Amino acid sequence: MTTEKKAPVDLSKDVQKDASQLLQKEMIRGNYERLAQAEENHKEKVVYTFVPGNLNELVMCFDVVGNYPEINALQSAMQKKTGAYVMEAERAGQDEDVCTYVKADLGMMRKGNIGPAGKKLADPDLLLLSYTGCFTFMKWFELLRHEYKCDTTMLHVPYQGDGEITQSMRDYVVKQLKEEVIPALERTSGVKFDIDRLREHLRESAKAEDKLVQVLESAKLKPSPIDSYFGGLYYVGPTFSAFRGTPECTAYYDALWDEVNERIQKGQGPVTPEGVMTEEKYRLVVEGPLNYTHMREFWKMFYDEGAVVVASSYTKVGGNYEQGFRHDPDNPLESLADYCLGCYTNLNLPSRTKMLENYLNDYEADGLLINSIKSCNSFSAGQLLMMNEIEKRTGKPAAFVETDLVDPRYFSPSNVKNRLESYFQMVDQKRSAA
């Protein structure tokens, strides 16, 4: 492992991006434009909803535009805006330990609800909450409902306490879709539900999900042509948000796979902001969300050490497709229920631990790294137990770093870098002993 002092990140340097990444950027910009136009001319109704367990295929059946608060927060964080938003929310009474996604969203709202694209986002006509394992979501929308005074509906998704989806769970979710969610969307939009339209969106989703899994599983190759944590954020973006179920989403994954397959043929590593990874020295599995306020600097620490993330739990937060799930047009409402029930945040700790163990083995990783997020209880609770269990089962080293989602106060470059260097030394020692 290299130990000499690394140069600081040169933010003026051009960031290398794939064509698919630029395509995705245009898709996101288009959705923000729709939200801005909905604010200006009120021709479209607006639904606010969340990433885990989102019902995008169903929402699109009602000709409304979707807004995702977590996406707004992470996009704003990468633009260095969320520090001010978080402090604004704290001045308004939010506690220091509240999820910083929530505080970034509330702070943005208090500052005029100007979205990441620089235009005001339309206020919601409906708050659609799909509860999938994170209690904070309920309090978050409770606060938004108080501010916006709009209609709110909740899809309660049972927690997988025993590690499996039962028929009674599925029936319970389907009943809510029929009796609560669909009527709320009809009421908000004035559009009658068409199940054949839903089937078309689900059929499109399954195509994109096939390609996404193909991309993620390419990391089993050596060298891995992708990074499943930093790069994975971009790979999962369209299918975790307002685009899943559209032909544009399918086209994105076709383009992404073409790029990945080209790197496979050339024996290349992943594309990073610093360029193509030329030497793969360490293969890691990462548990926990990303830090977005210093994402490029964080990624560069891995790049400098030749470390590639071959699998991550965070890329399963909006859908766990590698385990075989696909949206099914032949069973539309049941398929939506299974999707919500199977999101990573809705799994119990034994299921999460087993998933990480399988990743370490199947992707021939050198070890597990946990990014413990200060304000995210749904991820951070139990991570040390999981880390210890993984070490016992696999004999591979595990360690953790500490950052936050979108609060720049909780990213310490020197601390993170020191912990990473210590961890890579541990990996080297394990290799030498073997």
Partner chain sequence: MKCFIGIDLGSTTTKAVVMDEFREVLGRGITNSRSNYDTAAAVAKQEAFIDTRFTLLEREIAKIPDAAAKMKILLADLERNFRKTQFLEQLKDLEETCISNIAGARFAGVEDQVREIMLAIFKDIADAAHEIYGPNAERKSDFFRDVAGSRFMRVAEDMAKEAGISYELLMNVYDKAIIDVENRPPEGDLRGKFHLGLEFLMMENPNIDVDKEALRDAVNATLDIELEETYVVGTGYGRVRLPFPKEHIRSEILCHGMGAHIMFNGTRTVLDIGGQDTKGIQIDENGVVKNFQMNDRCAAGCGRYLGYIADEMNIGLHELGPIAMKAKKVPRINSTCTVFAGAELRDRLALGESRADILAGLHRSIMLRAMSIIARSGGITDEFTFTGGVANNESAVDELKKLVQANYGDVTMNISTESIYTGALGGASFAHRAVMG
Second form
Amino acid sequence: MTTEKKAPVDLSKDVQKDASQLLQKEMIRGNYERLAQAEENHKEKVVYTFVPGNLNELVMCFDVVGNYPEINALQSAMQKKTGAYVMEAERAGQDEDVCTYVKADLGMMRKGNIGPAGKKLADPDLLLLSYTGCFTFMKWFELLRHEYKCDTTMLHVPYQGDGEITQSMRDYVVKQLKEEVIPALERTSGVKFDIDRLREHLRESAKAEDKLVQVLESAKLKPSPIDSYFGGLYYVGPTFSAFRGTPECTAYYDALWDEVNERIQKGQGPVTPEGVMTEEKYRLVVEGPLNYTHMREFWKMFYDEGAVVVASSYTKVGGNYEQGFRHDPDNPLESLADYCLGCYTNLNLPSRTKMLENYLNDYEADGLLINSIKSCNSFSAGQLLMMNEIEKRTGKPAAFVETDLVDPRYFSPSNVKNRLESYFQMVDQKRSAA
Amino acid sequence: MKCFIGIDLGSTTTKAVVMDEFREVLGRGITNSRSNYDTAAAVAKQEAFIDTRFTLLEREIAKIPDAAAKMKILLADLERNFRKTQFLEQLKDLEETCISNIAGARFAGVEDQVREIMLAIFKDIADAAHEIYGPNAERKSDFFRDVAGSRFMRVAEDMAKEAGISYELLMNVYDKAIIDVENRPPEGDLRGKFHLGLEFLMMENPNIDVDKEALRDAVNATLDIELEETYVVGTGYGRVRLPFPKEHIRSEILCHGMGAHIMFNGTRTVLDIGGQDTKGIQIDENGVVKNFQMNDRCAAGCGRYLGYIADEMNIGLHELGPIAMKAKKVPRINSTCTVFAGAELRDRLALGESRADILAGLHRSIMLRAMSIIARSGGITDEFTFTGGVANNESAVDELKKLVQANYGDVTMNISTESIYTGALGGASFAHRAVMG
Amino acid sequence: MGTQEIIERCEAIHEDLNFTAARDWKAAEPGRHVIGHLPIYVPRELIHAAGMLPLGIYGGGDQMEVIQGDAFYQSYICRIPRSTIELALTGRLDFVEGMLFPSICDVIRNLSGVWKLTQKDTYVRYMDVPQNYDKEIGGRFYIREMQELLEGLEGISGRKVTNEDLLASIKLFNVNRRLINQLYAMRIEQPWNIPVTEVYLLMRAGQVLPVEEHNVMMTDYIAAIGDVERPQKDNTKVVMNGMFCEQPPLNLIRSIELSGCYVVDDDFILVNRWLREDVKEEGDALKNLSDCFIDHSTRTSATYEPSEELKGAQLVEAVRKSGAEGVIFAAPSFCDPALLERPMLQDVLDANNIPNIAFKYAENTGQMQPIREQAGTFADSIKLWS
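Switching conditions: you have the form predicted on its own, so give me the form predicted in complex with its partner chain.
And the full complex, kicking off with our chain again.
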């Protein structure tokens, strides 16, 4: 146990939360409230969309409220509701093999579309299908459209097959934005598109993105003041969803940076649900999404051993900012295109491999851990090769665990713990041999 | 004397190894893992200590003139008789437990009859003990549950039929009792059992040409040696359930790597196939783990798969390999899923394919899975060691050899009959290192 | 040539995991190149116009043991990527200079990266076809994609591809498509004379042979079928759906027919029939290909259906046109596109009173009993109802 609070763990008791975390919680609550209001008084139009490649700045130009099914699914998973949702969707004919994010969402809808905040969420007026880096998104919204029979608009973001964004890709995305997406949003909302409004949001986004990068890169310090995977999930929350481009979002990152900076000054480690980590024994880079059904239990397996995640790819699925990309008010649509094209799962395997290799070196990590997610082929297919390749290139050890996003049936605590322990002990053994 | 103990708590069996301060292995013990992990660990350890006593006894007997030449027979007979004594002790416990369990509504009106049958069954088993542990008898398993259980079932079935009593009823009594008995490790009165064993031995061999007093003294001398549990390291799938402090726990990956290194110094790649998982481990020249991979959540390719197949075919796990070795050809079994493999097996049997051929195909398919785990961990570049319970299966070994040869060419492949103890051996070595440095 | 001879040849091609026919083609003349591609659609006309052989790669089937390939993929990922990489790692594709990975799903998409990391001497391209069906948007993007592909091919051959080259190839593939459509039409008319396995084997042969040779083969087969008279059975006509990527074993397809079904339409080798109309044979060849793609593409679960009203329309049309009495959904295990699409298609079929059943398979499925059982029961129940 390497946290300051030594009390025996009771996963049900209240966890330690930072001011920034409370702020974020309030923001999320506010958005769910808007969605509930939209259901009750039909004043605001509702747009459903996805996290990777989300066009939040653009969506906000039309005074509509955004709903993110992935976020609902993960929030529901943390509330232990998704097991029932997934089964409900399977009862309705979805196959056991397919993505559980989709099934959790369909199951929630079938059970009355009661959101994570306990209130019924408004039905969509528009499904904004911007699918970056995952084919399943396309089928997901086709399935929702099949149920809601509502207007749907699609943004096809080409894959970076050769590891670069070409002008042809950018033109294609911009053209779709101009001729498909914006007209659809205008149709739904009745609001005329105002590019200056978009510029204003983009300017605000860039500010938050600067701070986010500062926070994430603070993990290069020893000890790292943050955990870039479990903690990182909270840090990327606002920019990944309905808040990017708002002053609240910028304020959140200012508050977050102040907290992180304070920990840096004090030489402190990350905050865990059981307090501040006191000893940093292992620095890890993690590839792959999180498990939400057992997130606390999963995290505990790390901080109990003194393991800190210093960089992760998951915190780049909804935007990849470390290489310098920022939303750009001077090139509004082009920068939205580049944002979509640059999200992590839209990168090809060699680019992803290179990125993780750089993380291992730049963040002086002890090794790589892959959390392979049953639901997410976009992430998972090819991970074993990436792992071997990175081991070869860096000489640092890698480990592989398998879980799922929101299906509790695919989280086997003893299995995961067994592998993690073996991995940490292997790192120890290697160190003492060196 | 100082003893360093490694305990490997596997999903099917629990193993223990006792090592002395010179890193020499003194004893090994094994028992079936059971609902109570503490007991499994305690029994395995006790067995390893008994085995240690036999090792030490061997040293003592070697000092007796004329005895050294008969060492093998003496020790084998003594151990056999020791086992018989232990068996009878546990059988008594089982009998009493069974009798006391005959109560309640289900037995209304037949209590006396059931009790009578029970007594008769246990008398039969006790009488058979001399035969079960006879000089040339072969036992498929040494676990009390297996030895007593198989005999009980056979006798109970006959007697139930004869008496017109439900066989299920008798088995219910037994099933409940065996769990209790298993979770009560045999008593520690080693001295008594050793001497009783020795008396049995002398009864069996009245003309043995060894100084009997000297033998008794040797037993006493051996039992007088104090075996100190200097340090214990636990490993294996169930290690988190062991009542040990954290620093006494090592992952099975580390232990298997180290154990394989101790058994075969040149090992660089280890394949371990256990009941629950398959591991591919890469180690360096010091036995330090460089990389490892385990099977994913799918159980196909683990020892359990073979257990399942054995159940499907209604034969013993130990019979699988020998039957498969009689195959004339090895059909391709495509079902990677354990449950589907069972269905495919029935399908093929129905189509008239030979049992031996199908089994050979199944062994090949489990080894194919193992090959992919090895490939994931980095492949085979040098000396290769196969450990775990499945390494005792000759057909599995045969298929593995072929596949390794085809994919990695001529590499040294080590397999030892002791390979099931690899993890425990590694654990004992870590225990040794913790104290002796 | 009789049908039996032709089918024997196809069978040999199908079973040959070393692609000897393609190797022979390449070896026949110096400077020839072979470009492999995965299902479901690539503009093969471009490869042909560059003087190269497009080689369809459809996994390893049920006859190949996958050892190294399994080390690349978790158990919850379908089988085709593992057997495909196994083909490469065992040297069976060592004569292939380029590989194209069409946009089917995330697994095949990522397989392009696996190729880039492990097959460094091979030209690798992910073929992103547009999901936007507007000529000015998706169409333009697609033309640029094709131009980039052509540049890549020219890099291999060192020879410029002209518009004339492309138009000539378009003509040949138009002929091929017409022959294939003719065969499918004949199959609807007389399914007892043209077993589904023969149709399938002919389709597979077209993935390995040069189009010129395949055109001759198809012409010969169609001519020879007139001499064939097989007993007509009281089978139920069905359309099969979901088998567009990882292919079912031939035995599975045969089992469906043996269990009392005539498969009168399918989505097995989609690249052969992806474009549902001829491509224009004069003018700007890339524009023609793009226009045809935008206007006349097959709809499958790997593509986006912009209109909810049209979801499943092509499947219903296939049922109506072929006179089928039901649909059998067969999807590879862990195939996200096919399995996610299925419930929507089932709804559409139900709304049109078209009976349907569903099961899963893998390319190496060894057990046919349950499939025969299901397909047989399905066929019987349809006969009972009607």
